[in-house]
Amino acid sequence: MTTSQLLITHIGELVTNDPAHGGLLGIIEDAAVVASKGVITWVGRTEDLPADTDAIQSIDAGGAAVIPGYVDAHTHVVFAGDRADEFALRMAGASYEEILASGGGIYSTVEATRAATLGDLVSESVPRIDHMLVSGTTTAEVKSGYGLDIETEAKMLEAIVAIDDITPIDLIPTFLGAHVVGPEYRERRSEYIDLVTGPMLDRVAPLAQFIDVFCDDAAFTLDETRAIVAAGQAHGLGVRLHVDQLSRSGGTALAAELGVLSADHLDHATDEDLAALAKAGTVAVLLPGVSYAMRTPPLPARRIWDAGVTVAIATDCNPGSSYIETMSLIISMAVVTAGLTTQEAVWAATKGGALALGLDDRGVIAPGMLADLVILDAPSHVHLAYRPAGALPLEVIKRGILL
């Protein structure tokens, strides 16, 4: 008899994302999963479970659906303060650009984050990250970008690393010093580019896995983005880009040209841009929560998926434009407002997110993959879009451990 760490049986609908089981989601009915040492070792129908299977912990799912843990591939969840007053202004008609030009928006969060200690950042951010975890997110990318100076950018990344050490969720740190131009440099752009690509990057590169740039008319130009990307690559960082969110600046085409891992937002990408992105193999990370909170037109997710681009969806959890921690709500928005099917949205929130982060060990329930699983309070993945506030996890399992 082989004793495993975890056994789950009588799963009504198991979403494997494994094409070996047919269809986009590779669904198995009345399924079972076995895991040992944090890794999945067996997947199949409960009736086909090897007779000698034993486990330290056994769970009868009772017909509930099971999906891979969410991989949230775009967040700004570590920050200080909030921007509820700004939200009220936007709802009263102020534009994002107007608020940013007046020193609000990202700049108000920069002020609060600069004033916070490392301990403050950790203590303020842990409850948000814990909420993500209990909502089913088992991996999340987290960006800096609310410092815009050497000390605070390093402090943010140190906070991300510190939280990763004390919570079960896997946090992937990204350096976003090129979020917007630092407030002291608004009339000295070239000096800020020199800071980001020089001393700032030298200081923070050992703390990050990726570099990101907000390439848009309100942030950084194509040439500036090229320079920052090149500097990040020279420091061994992977590249992800914010592109074409507020206008069509050419960022999507640049992302395709540079062959970066992901291009995020894409609200204003053209069909030609998308064709180039599909050819390059760059993952499109779509953020429907932003369209909702900013009262902008829904994302063209249907057009992006149909263009053959690999799609991920993410929360973009941040204090200004998408203060959303739960991926189930994002799945519902992607279906109801952006045009994805329920199967596409669930795939994009799990396997798509893993691809956007270059992670090949999660997002799929198959032997050899991490045992990151979510047991839903629902019989089918469809309920995630159908009742986004109700189909919450019954249980979250991270690396084979029931949390």
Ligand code: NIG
The other form holds:
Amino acid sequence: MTTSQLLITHIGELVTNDPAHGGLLGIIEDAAVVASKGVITWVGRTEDLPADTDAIQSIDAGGAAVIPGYVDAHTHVVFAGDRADEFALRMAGASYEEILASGGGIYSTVEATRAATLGDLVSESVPRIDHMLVSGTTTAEVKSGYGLDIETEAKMLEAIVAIDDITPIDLIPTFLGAHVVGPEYRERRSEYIDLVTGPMLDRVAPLAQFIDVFCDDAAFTLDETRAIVAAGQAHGLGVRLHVDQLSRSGGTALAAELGVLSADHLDHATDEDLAALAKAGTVAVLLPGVSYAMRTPPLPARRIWDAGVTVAIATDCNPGSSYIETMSLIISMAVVTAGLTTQEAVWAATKGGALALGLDDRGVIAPGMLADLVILDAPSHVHLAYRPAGALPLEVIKRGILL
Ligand code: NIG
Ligand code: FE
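Okay, that is the form predicted on its own; can I get the form predicted in complex with the ligand now?
After this comes the whole thing, all chains and molecules, with the earlier chain placed first.
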């Protein structure tokens, strides 16, 4: 037998997400995992390991739990500056929408991001991405949307691609030129739609995998969203949408009608919207950090899961509504405040995230999948919700390499 890259034995609880092992999480007790060339080659009970198994790196997990690396399917983690002052104002009673309407909020991050060089943007964002990695995230989607002009939207996507090249985490770039109407176009919004669907899209489409629109009363209408989605699709981009976050403006129903890959936020989605989403097979990406930091009611995650919708949970890491890099905190919020079970939340943070990004090679610990693994400082996945600041990774493994 050839020497493998990595062998982990005596895993107290291995969360495989593989239905072959039973239950939602496919848990195997006292488990072992073998990987070679970045890919998992064997999964089973430690006592069943083939006797001649040999690896360059062997780890005895000593009863710790192992889960798939988190797939954080919704972030705005590349940006310049921060909005701590705005946060303090909101905590003292100011509203997110009023701050945005008066030219602050997202617009203040746009100003800072426009002023930053590509190098500044990379060096300001890398520490946040490192923080994601040490807390167990091995794949993250990252959106543009703080440029709102051709040059800065392109600079943001170039920064995402550059950071993907220099860190182990896989970054999936999304074009969000339709975050809000560009500051120069607030009185002539149809011209901004022409820019986003025309020259801006032509410039950035080669840098992005997805297009996203903030479909909300404070941002883009249903008709504007339709036009932007159609243009993105014509450029070969997949589609994800911010919907029904601040009010029920019909974005969830539109996401279902268009059959897009993911519909994100969903704070105000109705039962009818959810039934349509389930039927369309669109993944709901829930962002409990936003309800927390915006002091809005907890997401109706229980109702969304029970409607038969495929659920992912993500950080939405951004300087305004959720400045959180850590998925275990999000798992805890999804359980404690939003009503998912501990098993559902861990599934939604791993396999659910992979489905939301259309990735079928991760989020599951099984032969043939990427060896993206987290060894937790905890005996079971339950501790992620139960002890969110303590059940952090002992080790993060990306493509079979211990980081
Ligand atoms: O997902 N909803 C719109 N966009 C972000 C917030 C961005 C910001 O406030 O900077 C979100 O919550
Ligand atoms: Fe967002």
